[in-house]
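One chain is shown next in structure tokens, namely the form predicted alone.
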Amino acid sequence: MNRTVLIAGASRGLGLELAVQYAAEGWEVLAACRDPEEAHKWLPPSVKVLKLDLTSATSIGALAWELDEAPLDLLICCGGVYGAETDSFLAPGDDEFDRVMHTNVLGHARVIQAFAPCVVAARGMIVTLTSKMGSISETTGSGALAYRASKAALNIIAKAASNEFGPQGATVVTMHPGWVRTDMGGTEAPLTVIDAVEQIRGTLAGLGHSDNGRFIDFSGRSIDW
């Protein structure tokens, strides 16, 4: 029977990559995005692209209206922006506050909400793409302000998460995955997308239900919160 990955935010990056390989894996693949025209482009035939916008409850609704509680055995949250690039203490104006809270936390908030019962009843697995920018004890930088405290924010909603829908049976990870070289991360990254991804879904595969909760790397290691 084939596994079904659904993944919220791949119109590029991590996302767009997440579903390529997935599917090249023999997984059914649900590919969420702003922009499923732009999207189709580069996805292979097999995935099936869906209209997504982390920022309306609207959407979000209407995308889980469409899958009508269908099992899901990975739901992959992983879209994201990230404001102002500012290297010292600066606090945010209040348009770029709302766009990346809006996006980065209460959107991925409201798809754990809606499609968690579906990872339940397929004992599967809830996975939030974070950043350990988003780390209290491992923080050592003062910029970008408005990022930093929506993946803080992030990850409290995650662990809440873990803390709901764990003992009905769904394993919730929060996940940094690595400096990687996107639009958002830039060229200086160490890490290629394609190399990123191969070890985001090793990781991700050898992860049971006694990994509920945790906060890792890409690598599987754990980072403090």
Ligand SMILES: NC(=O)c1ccc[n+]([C@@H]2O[C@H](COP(=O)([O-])OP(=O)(O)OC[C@H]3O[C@@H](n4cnc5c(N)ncnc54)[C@H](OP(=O)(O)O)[C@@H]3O)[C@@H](O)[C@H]2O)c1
Given for the second form:
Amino acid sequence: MNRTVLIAGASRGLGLELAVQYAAEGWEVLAACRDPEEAHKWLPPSVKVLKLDLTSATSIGALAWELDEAPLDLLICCGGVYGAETDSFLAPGDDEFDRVMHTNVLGHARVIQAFAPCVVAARGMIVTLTSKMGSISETTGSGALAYRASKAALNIIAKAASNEFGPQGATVVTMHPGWVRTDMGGTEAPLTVIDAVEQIRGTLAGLGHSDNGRFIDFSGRSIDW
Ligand SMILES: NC(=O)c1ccc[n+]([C@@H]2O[C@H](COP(=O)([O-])OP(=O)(O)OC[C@H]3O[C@@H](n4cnc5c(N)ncnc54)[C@H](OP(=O)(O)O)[C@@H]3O)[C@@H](O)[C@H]2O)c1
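Target state, the form predicted together with this ligand; input state, the form predicted alone:
After this comes the whole thing, all chains and molecules, with the earlier chain placed first.
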């Protein structure tokens, strides 16, 4: 039976490669992004490209209306922005803070609220791509405060979602995808996007309902909150 994945933020980097690999495996892929016409050029023809701006409640609502409660086996909350690349402690500016928190936190909270019932209907999985940089116990650095704060906030939102939708049949996991060579990860990152996504897919395929509420990395290793 065909499985369906909705990827929220699929125009570049990890989201794009997740769309490519899940499509190659025969999944029905719904790739949601800000500029569907541009993303279409990079995605296989079988992928359905949909409009989504994470910073707009209207856009998220319109996507939910378009998908019309169709069951989802997998929802991947992927899109994100980094903000200022500071190495030392520097409070973010108003605009930077608003943009990063709106995209990385509020956007995905709204996406989860809108599509969790579709995942519950399929007894499927919600995967939120956060970051080890949002782990309070594993954080060693002090810069990129807006990004760190946004990922810590997204972690608690994903954990709360696991409490709400886990008992209804969904499995909600929070995942650090590794340090990956994308526009965000940069050229020094050790993992290629192809390798990272292969590992992410392999790890997700091995998870079950007992993994609901976990914070893991791409290999399945548990990360302390
Ligand atoms: N790469 C790493 O090393 C790494 C490490 C830890 C966690 N992560 C997380 O993994 C996820 C994917 O990262 P990546 O490396 O693939 O980043 P990336 O290459 O910079 O791509 C970011 C993606 O997010 C989308 N996006 C940004 N704002 C959006 C909005 N308002 N609405 C819809 N889509 C939006 C972008 O779309 P546009 O093309 O429209 O801008 C793009 O598709 C992010 O959540 C990131 O925090 C990455």
